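In the form predicted on its own, a lone chain appears below as structure tokens.
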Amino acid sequence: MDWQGQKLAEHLMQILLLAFAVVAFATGYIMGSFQMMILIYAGGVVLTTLVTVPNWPFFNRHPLKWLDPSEAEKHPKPQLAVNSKKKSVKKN
């Protein structure tokens, strides 16, 4: 899953869970059944999981291009800059 696919999966998850929460609450309220509300929402959670967790092909529309190992060896790794001067702290 690429970066844009992760963003899409996150948006789908939020939209689906909110939609199922609203439908479950409305149905439970109209029918006067807490059990029905929980069952509808649980079904929504399962459906949302099936849509967003697997690595479906539509989540891989923008794949990253990685360097070959031989190409990566040609480029030096960045070194951390070490500053030997430290600020002195005066104690009173």
The other form holds:
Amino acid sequence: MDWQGQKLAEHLMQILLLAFAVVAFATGYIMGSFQMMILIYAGGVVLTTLVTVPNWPFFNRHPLKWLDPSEAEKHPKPQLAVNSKKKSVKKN
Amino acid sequence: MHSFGYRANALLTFAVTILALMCAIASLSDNLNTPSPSAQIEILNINWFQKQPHGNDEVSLTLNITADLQSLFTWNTKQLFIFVAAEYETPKNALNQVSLWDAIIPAKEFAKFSIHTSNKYRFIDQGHNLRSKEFNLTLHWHVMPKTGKMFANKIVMSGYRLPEDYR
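Other form of same protein, the form predicted in complex with the partner chain, not the form predicted on its own:
Below is the entire complex, every chain and molecule, led by the chain shown above.
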């Protein structure tokens, strides 16, 4: 997932859960059935999990530009100095 | 929202928090209900009225309890616990409450009833004060919710009197 995708996933999760909660409560209250409220909400949680948790392709529409391996070789990581006068590490 | 586990955790936490809020609102919605219960209790018979070996009075009654408690049920009600108590005053205690009968009403359909029963629990006084005693019969109910606050109330019916002598 890219950064935009992560933001989308988080917003989508919050909005979906809140929407399902409102629908579940309204339905339960109007029908006079507590069980209906719980069932609708549970279904909503499962649906939201399926939509936001797995790494779907539509979350990766702005992929990060990683450096090519050849480009990375031109800029090597700094090496630790092998012979250093300041520190002397003794190995027993 | 970096990884699968991270997102799953965030989702689950948020979902449970919202569920807690929904239950709180459901409990608050119980306050919108204005119940109008009614009840009558008739003493059909005083089966016996004796003084026990230890000196305490005991009486056995047959009661006819009629009630309509359907308006107490809401969508958030799990069951109704009701009990009938005899209340009276003695020189030793300002208020005596003796539970005579109780029941659990699991659904609205059963809340309108008329029952003919002897007292489920023994009516024993702390002493021997019951002869020609005036007492009230109160029907108490506890509305037990599926989630949230429990409401309790009662109807007091007065004007009952025990016989002057043991039978």
